[in-house]
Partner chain sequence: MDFGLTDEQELLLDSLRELLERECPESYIAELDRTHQAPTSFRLALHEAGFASLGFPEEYGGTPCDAVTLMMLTERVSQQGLNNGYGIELLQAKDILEFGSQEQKADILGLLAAGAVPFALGFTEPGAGSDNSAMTTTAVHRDGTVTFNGTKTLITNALDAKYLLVMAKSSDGDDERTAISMYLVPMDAPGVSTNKLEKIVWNTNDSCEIFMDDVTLPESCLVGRQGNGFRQLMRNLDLERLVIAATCLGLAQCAFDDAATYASQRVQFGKPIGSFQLIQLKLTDMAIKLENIRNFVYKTSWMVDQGIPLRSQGALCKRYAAMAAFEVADDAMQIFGGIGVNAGTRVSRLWRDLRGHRFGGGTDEIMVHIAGRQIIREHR
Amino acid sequence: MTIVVAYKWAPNPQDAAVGSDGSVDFSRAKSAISEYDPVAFELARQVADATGAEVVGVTVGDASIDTSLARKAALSRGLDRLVIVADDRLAGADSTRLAAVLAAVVRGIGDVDLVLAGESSVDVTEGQVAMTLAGQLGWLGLNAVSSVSATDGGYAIERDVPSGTASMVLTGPAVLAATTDAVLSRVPGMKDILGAAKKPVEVLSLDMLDVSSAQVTLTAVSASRPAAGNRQRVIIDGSDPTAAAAELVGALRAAKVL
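May I have the structure of this chain only, in the form predicted on its own?
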């Protein structure tokens, strides 16, 4: 049995530059494992330790995702091995294209019954790849998963829902997108990092995969900022805290905020 962790090697938005027109330049941003993904690594490792499963990391993107630093960053988080699709034809690929490539890799690995992923990617934050991947595989897809544990013949899952938490038992293959607080992610130590260099890595190109192509093209033609609201410019004298609080409440009610 094999558990796959689908993750993204992505630029950190904190390093991005924002232009006066609202455009975002990631050219100088340092890349790392998307901050939503470490929880998926940890969940996979915990389930694998309880079941004896193998944990395989999978990431896809352009050639820049395949570096020694990127490999060690992933392999030091509890993976048994790593599969990378590093192809410049995937530069700027949308979520549907990325999911199609991930699906082809998962099918090629074989004996996979569970794919774990973070709830979104730190750079794009669309939150679509995991569920699109489930659709590509023809598997069940669940997001907002806050707990996963092995049971006889399946998995016990807890999932955040608007009314609280839903508990369920899963049998059959599935793609699960975990919440950021599902589990406390470990910080790789020196032993983990040194051991990562000895773990197997397989690098694939698109030509090696049977990738289904969706007959859809999505092109961004424009972008605009939300209209700025009219500021009331109400100034409240704070010398008397009680009176200031009452005045603030009155102003908020007048503005129909309360």
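Next, report the structure of the form predicted in complex with the partner chain; the form predicted on its own has already been given.
The following holds one chain only.
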């Protein structure tokens, strides 16, 4: 049995520059495992340790995602092996196309019954890839997953839903997108980092995969930051808590929030 972790080698937001118009410039940012993905690595490792499954990392993108640092960074996070598609024809690819390539890789690996991913990538933040991947594979797709554990013949899942937490069990193959705080991912230690260089990496050519070329072109025209809102800047004196609470309620009512 194999568990796939689908992750992105993405620019690190700590290095991003925010322009005065609100635009985010990632051009000088160093890349790293996308910030919301380590939870997927950790969940996969925990399930695999309980079931004896193999954990395979999969990432697709332009040629720059395949460096020795990028490989070791992923492999030091508990993967058994790694499969990469790195092709400049995927530069700036939309989420549907990325999901199609990921699906082709997952099909090629075979024997996969679980794909884990983060909630979204840290740079694009659309949160579409995982569920589109499920659609491409024809598998069940669940987002907002806060816990996964193996049961007899399937998995027990918990999801964060607006009304609280929902528990469910599933059988058969699925793609799960984990919440950013689903689990505390372990920090790779020296042994994990040194061991990473010795793990197998397979680089697949885009041409070998059964993926149709992009049918639709998507071009970003402009972007704007959300409206700042009309701030009232009301400061309530808190020295008498009861009076302050009453004043706060009054102010919120006046603003038609309550």
